[in-house]
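Heads up, the chain below is alone and in the form predicted on its own; it's given as structure tokens.
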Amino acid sequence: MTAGPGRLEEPVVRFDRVTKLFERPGEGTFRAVDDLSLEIHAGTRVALLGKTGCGKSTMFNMIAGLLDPTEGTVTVNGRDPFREFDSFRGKLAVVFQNDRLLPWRTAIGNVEIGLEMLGLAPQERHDMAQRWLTQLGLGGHENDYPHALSGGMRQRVSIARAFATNAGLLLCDEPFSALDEITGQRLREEFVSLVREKRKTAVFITHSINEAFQIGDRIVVLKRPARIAYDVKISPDLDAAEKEAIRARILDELSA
């Protein structure tokens, strides 16, 4: 929505409160999210970064939809993902840590997945599906199949799949972790550069500082059960300094 005169821009992402407890067979209550609150406006790169276990894929599970907090609320867009889930389809897109891309379709067939549930005419979802294949570096593999495809391509391909149905807030759960440090570090600055070029709001899951660092013009460290330690706005004009501080602090929080 549109701010109107001294009002701020309502949210994309808001936890307000929020407390997630899993209940485990013969071990008692585990809480995975203690009283958390944050908020994520429209056109930032979140970077969502801890150790494992902190509690990361259970807000990245509650921001899709997938989980429902025992106490607070999660809302994205101002509605309840788990409740209105449906509502959800074309505006909100996910690209996994693995490509997860069905082997029996073809680079384009998958591209096109998301198009289909949208009720896409079969053409303009073929077009759309090009379209993006071809900015990702892949014109001339559409219709090869994952098997025939390298680790990068095939997560270019889920990485067209997410862009191809022009959802706003874009999910990404650690998707180059699986990658080579080379081949990673080129599809970081890919997919940052077309989050920026297309105005997309986007949170990433991450272990890595220097993922967040590339990533992320914003960082929130979390501590389990999943509570913000850190949070930082990452400017592009931070000197070497400043951004020495900010690691050290990070490093300090995960290591406290």
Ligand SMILES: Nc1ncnc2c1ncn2[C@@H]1O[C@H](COP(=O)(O)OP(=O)(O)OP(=O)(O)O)[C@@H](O)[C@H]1O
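Previous: the form predicted on its own; requested now: the form predicted together with the ligand:
Excluded here are partners and other molecules; the one chain stands alone.
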């Protein structure tokens, strides 16, 4: 864009001293995110690790424009995702922590939701949704309603729904947690190659250090309430000892 030579590229996601408080009826306020600053640049895959309840999903909701920060600013592509809500159509996609499938739509109908919002023609979105379902191993279940799918199948439908929109920024909240080892492994690999190929930016939450190493090229560990405890780049040419040191540090931060 207007970034001239020498100027740093504008980050895709930027948290600038963000605090998020929740009202607790009768108990004052609860601090879920605390003075958090973080920048995420285009084309990176950031793994977020942190204890349960430390504010990871809350961060996602602020990036997705579903929650408004109490203090500080969140910007995505230089804009405010909460106030300029509609300007992000087709630009970001979320895989939520729970599958959130519409019970009255079939698997393929659920995958088509985002494509409908983008105004694709019915045939086009049907074909696209079909391709994604097949890729995620759900061929033959297109016309099943969510209640007739297993937990892992539902999760894959919700991954297909987010990825089908071809958004540049992917927010994935424990996307591969409900899958068996083999399927999870295959999808993690496909996820990495997809994000790489299409130069997408991905932020994903995980509770597995192994998964963070496998998918991420950067790992961010959060304290509770959400604040950066450890932020490290994972380059492919780390040797075993360096990896082990990073792993030990992550474990350390997580058990602090």
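Numbering follows the first chain given and starts at 1. From a predicted model like this one, the values you see are computed outputs, not experimental measurements.
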Out of Gln185, Lys91, Ile113, Met128, which one is the hinge of the rigid-part motion between the two forms?
Lys91
